[in-house]
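Just the one chain here, laid out as structure tokens, in the form predicted on its own.
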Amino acid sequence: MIKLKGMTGSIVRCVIPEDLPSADFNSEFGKVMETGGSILNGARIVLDFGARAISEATVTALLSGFVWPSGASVAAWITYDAVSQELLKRAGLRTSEPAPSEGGPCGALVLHRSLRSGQRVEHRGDVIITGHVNDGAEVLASGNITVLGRLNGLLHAGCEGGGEGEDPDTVVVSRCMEALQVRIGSKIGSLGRDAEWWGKRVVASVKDGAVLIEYWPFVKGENAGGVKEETA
């Protein structure tokens, strides 16, 4: 079932479960306007899609089927499936979240979930992953970026950096480090399978025009059990 939640900034959020069949779109969201119309009518909101991915067809269905017709106006597409975050760019569709109030930065984006291959998220301001992102996964940040399972794909915090503006205090925490590469602001850091903290909790920052790795504060000594292995 489609759920209408409030967010900060008179935004209302349209949270599409990821697996409500394509062919259930027009019902449920025809539900949708029949018992949220007056809240809809005038309203900005934000298309959840999740990890679906999402086609054209499903775009100019859901404008003519459930956009217009709702007196409502778009203020972001999210979906974490980076072939759509492409599509609907090139549409000039925006993809990140909007701020409470336009120009400033989000509140932290937390995610109760792992990011699989060929998934992205983007958001301004700091973003918190609760499980795990997989080799092929990207999360790119204005703000500090946190993984709580294991780190195999591509980050980028403070990506909105251009050099001497970079926020100095920009990290990346990973409960288990097993990325190659970790960006922060302009600056790039190539990591090695060999080093002493591969697997282990680590704090990755910029010191020195580098990327530093170090082990997370005050937890060396548990740093031997790793993070078990997701098998879901």
Contents of the next structure:
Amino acid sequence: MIKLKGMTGSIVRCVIPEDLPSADFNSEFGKVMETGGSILNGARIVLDFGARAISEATVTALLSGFVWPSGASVAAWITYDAVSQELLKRAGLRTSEPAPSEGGPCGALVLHRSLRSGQRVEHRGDVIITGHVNDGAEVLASGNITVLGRLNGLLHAGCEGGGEGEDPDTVVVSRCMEALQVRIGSKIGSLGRDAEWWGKRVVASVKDGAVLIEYWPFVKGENAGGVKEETA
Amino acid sequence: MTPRVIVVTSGKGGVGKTTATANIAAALALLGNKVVAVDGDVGLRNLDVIMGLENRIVYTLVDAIEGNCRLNQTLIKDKRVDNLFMIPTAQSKTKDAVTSDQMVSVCSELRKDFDFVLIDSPAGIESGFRNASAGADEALVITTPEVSAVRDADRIIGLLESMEKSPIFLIVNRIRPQMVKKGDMLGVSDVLDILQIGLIGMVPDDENVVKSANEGKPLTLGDGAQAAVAFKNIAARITGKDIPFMNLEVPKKGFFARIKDAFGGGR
Ligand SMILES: Nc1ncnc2c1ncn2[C@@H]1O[C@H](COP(=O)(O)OP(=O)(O)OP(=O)(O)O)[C@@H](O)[C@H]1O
Ligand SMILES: [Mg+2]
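The form predicted on its own done, now the form predicted together with its partner chain:
To see the whole picture, the full complex is given below, headed by that same chain.
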């Protein structure tokens, strides 16, 4: 069943469960309009599809069957499927979480799932993933990123930073670091499988213009993983 | 029982989809089910060869779709076992000769007559994968224990999930116990940890597979070969039987064990 949830800043989140058959979209969105009609009229809504891939046909059907007739305006189309994100972006549609107030930061995005190859999450704010980030998956966050599972994919923390505006405190935390690269702000750290902390819990940050990997939590007196590489 | 339509697919090519389709189809038929194996790899006909039925092709799936014949005229009955049929595809057509909608209606017609419809498909990164899998409810994902094959399988599982296939089960093929520790070969537990879907079978790397392909006789129609036992076990598990897994590998530490090490000062 599709759920409507209030968010800060008068945004309404419309969560479409991943296990809802797409054949039921018509009737389910119809029900949402019946029950949530007054909330939707004039509201800014976030359509959250989770990891579901969305097609051209779904987008056009939703616009003409749901968005326009309900009087809502879509603040963002959220899907973790990278191909769908491209499709939406090419139509000029926003694919990352909207800030409660224009330009401001969002709250943390917490995902209780793993990201598969070909899935991508973009978020203005911090991101916490309780599952794995597999090889071929990507997470871009303007803030910090924490991965509680195994990290094999590509993370870019502080992805809106760069130059003067870069926040020196931005970090990536991983409980099992097995990624060959990690990006923070404008810096790229290339990592090796033979590194001492490979497979361990680490925190990555930017120190002296380079990505630095250290054990996490910090252990006093012990040498950290060390600076690997830096690219501006 | 309700008919089950299962697509056999993979991320990377050449990992054993066609081999698995032929062997599981034959094994399901031996268990007394009425089975049809459909070659959904349009343009790259080879299920008929592996099943040894290529000399009996009159009409193909594409003929039925183009209206040159009825669907049941494309069915080739396997004479070696009761209740086993196959539908060949055309060699000379492009991947788009069969659309998703056409595949859906082919499958719904086959549901009327069969217990199991198994669809061999092109590798998931190729066009034609979506069409081949459109009519299926369930999926079997094949991978070898190589890093690149597993990453591509991960991608395809994401696609299958968003296509609402359920259940999606995993088959790890071409396992060579001695090789696991070497270089880019993963252990099955590592593969499962990455892909996070249910395992329905582990198939050893077995030279008999190549021999049987050359002879055009699915291994599961004979006895003895290790791979035949593995495919028969998979067929039995598909029908809901609880069959213990063959011991094909040296147990290796999984992710959780490693995490524990990381926390237990194991560094
Ligand atoms: N368990 C196995 N042991 C040994 N050889 C195998 C095994 N499984 C498959 N093979 C061999 O691997 C090759 C590829 O198998 P197959 O044609 O079934 O793969 P496929 O996934 O259908 O390929 P494609 O993507 O090209 O359709 C064949 O030569 C086959 O005999
Ligand atoms: Mg094949």
